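Presented as structure tokens, the chain that follows is alone, the form predicted on its own.
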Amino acid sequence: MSDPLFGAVEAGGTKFVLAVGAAPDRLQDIRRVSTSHNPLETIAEVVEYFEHRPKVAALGVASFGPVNHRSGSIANTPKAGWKDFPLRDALRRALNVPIGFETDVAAAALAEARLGAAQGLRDSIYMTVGTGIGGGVIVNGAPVQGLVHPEIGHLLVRRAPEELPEFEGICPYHRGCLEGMASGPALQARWDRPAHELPEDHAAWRIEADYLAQLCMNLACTVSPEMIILGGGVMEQAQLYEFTRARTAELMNGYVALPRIEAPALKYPGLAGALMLAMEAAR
């Protein structure tokens, strides 16, 4: 008897990545679709995908977010089109699976903890650091839920001492929060061009490693993590590690331990924790 086969998505702001597979390390298919303004329209590609494979036994969902965890559908979004969209129940309708669903950094974050970077770790947080700043925060081996759910990419900051005068932030909400200062639509904001276009020596690198660090700092002083994972297509800098390690360092000043500070060890981390959600779902 062959192994159940899953369904795992990825539900961005960008593009839904879909995938199924019999483990979170088997990943098969991989395809992309556009998220369109009228949900329905990328819904109907993503039933597509999976009525032309084999019936997979539950699908787990990773959605950008926020996301209201009770109803699964996606709460307060600047996504045009997809504010308190059902996104569980039309998938469940149209599939008639069961469903696991979570934040796609949450997704990330477990699977990094189970088969990624913080394998072996009781506590730890997958960040992402690209088109937004989101994070997914693992205690005892599970993500943590409360009221909502994390939303670290909008903790306050205070201005890095290089910062430019004129740059205030970008975020719609709070203007100077981490995802306002240091998100990549920041950085292009700030520079007038897409971060991948910067070079390695530019002082954007250090301006955006003190705004990472001084993320990691509050992390480290209020969940006390024992790793911090940073990915995201900002990251791909990879002197950003360094620096915001140093920057870190010289913040805390010697109070506490400081946590590791890491990349993803996990090609698609999003879509291999989704894979999770789909057999826990099943169970």
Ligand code: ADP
Second form
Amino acid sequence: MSDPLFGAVEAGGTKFVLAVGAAPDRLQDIRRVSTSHNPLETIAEVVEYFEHRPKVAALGVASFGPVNHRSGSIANTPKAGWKDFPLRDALRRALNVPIGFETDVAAAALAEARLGAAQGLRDSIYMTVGTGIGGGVIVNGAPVQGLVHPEIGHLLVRRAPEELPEFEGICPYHRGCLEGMASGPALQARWDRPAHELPEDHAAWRIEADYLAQLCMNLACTVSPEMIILGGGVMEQAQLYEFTRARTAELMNGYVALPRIEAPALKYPGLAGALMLAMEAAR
Ligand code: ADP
Ligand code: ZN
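Having seen the form predicted on its own, could you give me the form predicted together with the ligand?
Complete assembly follows, chain above in first position.
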């Protein structure tokens, strides 16, 4: 008999990415569908994808958040129709399979911890620095859930020494939190052009590294992971890794050992993590 097949869904605010596979390192048939304003339309496309393939034993859903783990829904989003939409139950009803449900970043963290850059480590954190900033925390090999779940992207940061006096940050909830100061859209708002157009030697990247170093310092002092993985579109600026490591060391000032700060190793950490969630749900 062939290996059982599992389904993976990475649910994002602009697109859903779907895949099937017998194992997280064997993702097949990766398909993108755009996230409709009407969740029922998106669900219909997801269901159509899985109905046209061999039956999956279970599905893993790695969702944008914040999510509500108890109800399997997205707890808060400016996308009106999606707020409190019962994503997990809608898919379970339509496909009649067990479903594992986590935040996208917790799933990515799980995949990087088991198969990627943090393989073999017990405690690691995966961050995405992109349109938003978010992080998944792995402690003793499992994602941390709490009252909600970690929302590391909204840590409060102090202004970088070289910050522009007029820039106040763009988070609609907290203005100058980490996401407000260091996400891709924050870079665009501060410098008035898309982040990827800023040259490698632009002052933007020293300022960015200061915020990322505050993040790493705060994570080292709270969770004390062995590794912090920094991914997402903004980290395409490879110079940020060295800048951030150096600035984190300055901030820590020799007090305790620093976690390693690394790039992700997996091409699709969120999808691979979703497939792991499916395998766990099937057990
Ligand atoms: P998302 O967060 O939407 O899933 P990404 O992780 O790709 O997607 O992040 C997109 C953000 O990353 C955008 O704000 C974009 O400006 C920024 N970005 C993409 N490529 C680069 C680059 N080469 N340098 C700096 N920023 C980039
Ligand atoms: Zn915020």
